[in-house]
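Read the single chain below, which is given as structure tokens and is the form predicted alone.
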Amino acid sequence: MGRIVHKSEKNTIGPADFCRMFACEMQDLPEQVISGSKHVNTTYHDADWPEMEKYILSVLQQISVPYIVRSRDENLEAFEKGWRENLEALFCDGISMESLKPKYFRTSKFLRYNKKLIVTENLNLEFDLFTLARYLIFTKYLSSYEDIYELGCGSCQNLLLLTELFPAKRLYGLDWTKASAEIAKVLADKLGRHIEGAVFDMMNPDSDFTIKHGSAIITIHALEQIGVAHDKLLSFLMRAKPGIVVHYEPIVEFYDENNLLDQLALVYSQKRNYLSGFYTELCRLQEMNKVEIIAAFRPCLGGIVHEASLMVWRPKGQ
């Protein structure tokens, strides 16, 4: 029988945990992660059985609602509406991470962490940790690239974070909604930075759209929407010949079917027709010596219902 964990046993998530999760050394952590870890309330305890039971019930209820599955047109309409709300917030509240925060980040005392369910008093902990993770990922992998393209840029929050980290870099936000391109223009005008936006459909990439060879391409919580229809996007990325491609996305291949929380995440992802087979295809391309996979792992950092993994790669033969 396992050790009984009492709720009084409080834990925190700090810089050393980020080093462990993202395979880096303490001296390589950006200051934003070190200072952010001190200012964010990361206190938590492992869920007990009544809390786990409540969580499982809430996830099953989410999975069972009929509107969890949306058509492509319904998806586009929903995201156009959502990002336009962020655009309006820019004018009402000013430019900030909060005004560009996607509305799908909801408050919750539950969070997935280290393949366990944890309970926290900070109801925004998922978003707070997600922000610190992005600072780390961007600093570690994008510092040496002058041109950075984000596919599926959504509310353009990542562009705001990137221009904070790298004021002199040229940033490009691509999304299938018109609202996203408008947000990028507002950021460029008000911040005086090189930020461009364009309408771009990842499921049907415009072959005439040019990405500078040797640049960086990122996707953050965007690929999940394309399901199994990722062949055209991968072909586009291969032709673009970027210097690096960084994905921070839910990857079903990294879940463990024998883990209860992972099985729930798998069922949820399958029900929503989220990204599937993308990492498997990348591995096939690497076996054919067409790409080099630089990093591919799961940090095991929440997600309320599912969580993102990190994949970094580049086409070969540049």
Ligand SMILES: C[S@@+](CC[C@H](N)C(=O)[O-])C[C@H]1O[C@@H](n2cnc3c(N)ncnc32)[C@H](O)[C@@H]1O
Second form
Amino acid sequence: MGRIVHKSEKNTIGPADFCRMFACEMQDLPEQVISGSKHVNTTYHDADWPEMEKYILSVLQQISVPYIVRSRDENLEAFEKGWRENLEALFCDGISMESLKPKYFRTSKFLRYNKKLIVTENLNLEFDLFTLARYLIFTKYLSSYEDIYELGCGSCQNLLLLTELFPAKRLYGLDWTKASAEIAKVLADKLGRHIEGAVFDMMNPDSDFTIKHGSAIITIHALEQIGVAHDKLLSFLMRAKPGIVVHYEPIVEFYDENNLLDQLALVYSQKRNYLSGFYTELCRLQEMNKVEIIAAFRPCLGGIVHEASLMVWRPKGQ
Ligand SMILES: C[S@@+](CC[C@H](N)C(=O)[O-])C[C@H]1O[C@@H](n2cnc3c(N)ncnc32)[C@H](O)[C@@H]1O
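Write the structure block of the form predicted in complex with the ligand for the protein whose form predicted alone appears above.
What follows is the entire complex, opening with the chain shown before.
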């Protein structure tokens, strides 16, 4: 019989948990993760059944709204509008993580963690942990690359974090919205850093767009948007000959369909036509000795309805 969990049993998520989740040693953790986990309120308890019921109902309600399915044009319009709001915030409130925080990060007391549902009083815990995870991922995988391209850079919040970590690196933000390129330009002008923006469609990559050989390419919650239409992008990435490609994206192959929370995330991903088959294709390319997969795992950290996994790889034979 399972142990009875009392709500009063408070847990926290600290540096040791980040090491476990992202397979790294304590000495490899960046200072931002160590100090960040002290300052962020990460206190939580495991959901009890009434809380679980409430959560399941809210996810099912979210899945059943008709506008969960968007056409390509509706999707582009929604992102263009959203990033333009961030652009305006940049002018009104100045350059900050808060100005560039995407509005789709909603407050919630629920979060997925360690394949369980947890309940927290920090309603911004998803975003707070996402920020710490990005410090860790960027430091671990991108430190040695001078040119970093982000595909689907959105509000450029990741570029802002990258330029804070690595002021001397050259950063490139690509997205299909014009607003994203405009934000990149404002960041470059105001911060005096090498940050370039360009309009770029991941589903139909412009073969004339050149990426410097040996650079780093990242995607964060962006590849998820292209569903099953990843073949052209993968060919583009192979031809670009990057030194490393880092994805922090929901990977459906990593969910367990016999687990209630995972099954909910799977249904949500299917309804939204989110990324599917990309990891399977990378594995096939690895078997053919065309790519090397450096890391591919699910940290089991956040978000509210689904979760990002880490995939790091490079094309072979450069
Ligand atoms: C959920 S947002 C993530 C933004 C950013 N990576 C972040 O972490 O804040 C998804 C991004 O993918 C972009 N996107 C969606 N479909 C795209 C496509 N076909 N080509 C390029 N960008 C696309 C959207 O405009 C949006 O900026």
